[in-house]
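Okay, so here's just one chain, in structure tokens, the form predicted alone.
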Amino acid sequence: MVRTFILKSSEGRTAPDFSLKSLAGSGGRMDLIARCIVATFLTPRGMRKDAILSIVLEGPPNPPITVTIYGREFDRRLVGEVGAAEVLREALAGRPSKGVRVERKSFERLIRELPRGSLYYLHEEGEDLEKVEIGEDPIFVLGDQKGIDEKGEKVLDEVGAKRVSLGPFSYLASQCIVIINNELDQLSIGE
């Protein structure tokens, strides 16, 4: 099972401006997107080479941009927020790592293209994750602090996207992952 998470990134720096000494007062909440990464990839033996994170960034000065890393090709071993965070500064600046692409893609265009059936709404409103059957090669959808815009919402809406619930509290979004990770790892136990 591959497991797929998108982060709408409203704030995102769209350029290699952003410093690595200050993640979350240079702008843009680069802090939360490194952290994310960090959550999707790193494990206690390694990096995870069974996930994808799609990162659309919608921060100036050149919106949008989406940066995506394929954790079965990404052959940098991670050390924090601030390893995540020069692999998107070097992705931003034309120097991607093996396994990282960059795309000039909305977050429409991304959600559009996605194969349908599997896509699930990370939304405080949606059904408990838990009561949900968990379909093949699972992609999940989240936002950052500000959570999906209504234009995103709609979008996803179109196209079917289940709304899912991790439970009764609002968690950070890279919370988030570690909780659907620790939940999609059980679920291959049990297989």
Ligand SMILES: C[S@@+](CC[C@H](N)C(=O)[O-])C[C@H]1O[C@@H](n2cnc3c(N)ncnc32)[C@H](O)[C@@H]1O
Contents of the next structure:
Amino acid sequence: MVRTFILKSSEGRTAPDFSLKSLAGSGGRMDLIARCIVATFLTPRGMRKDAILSIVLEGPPNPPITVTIYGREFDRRLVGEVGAAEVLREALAGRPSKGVRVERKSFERLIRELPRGSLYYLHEEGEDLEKVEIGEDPIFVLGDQKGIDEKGEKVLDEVGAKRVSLGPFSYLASQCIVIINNELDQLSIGE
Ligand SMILES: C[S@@+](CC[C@H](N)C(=O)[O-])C[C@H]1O[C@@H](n2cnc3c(N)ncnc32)[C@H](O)[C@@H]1O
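Since the structure above is the form predicted alone, I would like to see how the form predicted together with the named molecule looks, so please show that one next.
Then the entire complex follows, led off by the chain already shown.
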């Protein structure tokens, strides 16, 4: 089972001009994005191969850009959040690492091009994850610090994304990824 996460980053910078020393300030919450990269792929056993992360960058100066990291091919050992942000900065500078793809693609196009089926929108008020049957190769969509805007939600509703909740409390996007990874790991142990 391959799990895919899609992070809609409303302010993520679309140029490689952010400072690795000030990820929260200069990069349009690049700290949040870097944490999501770490949460998706980094484990004490090495890099996770069964995950894909697409980050839709909608911040200035050149939106939208979608950067996708494919765990199966991505062979860089990340060194924390700064290392993750560096991978993104290199990709935006036209030097993507193996397993990293950069496309001029909006959130709407990305979502509409996905195969119909196992698409889940992580939302505090959705159906309890425990009660949802997770399909083959699931795709989970997450918002950033602002959540997902009305236009994004409309697209998700139109393609039939199921709203799934991890509980009534709001978590950081990166924490949601850790929770989902853990849930799916337990499911795959039982397979
Ligand atoms: C920090 S939260 C966004 C909070 C923002 N204030 C809002 O109102 O949406 C970032 C993202 O994590 C996901 N998320 C956070 N807590 C969740 C929960 N309890 N269940 C499902 N998804 C959650 C959602 O996708 C959310 O857009």
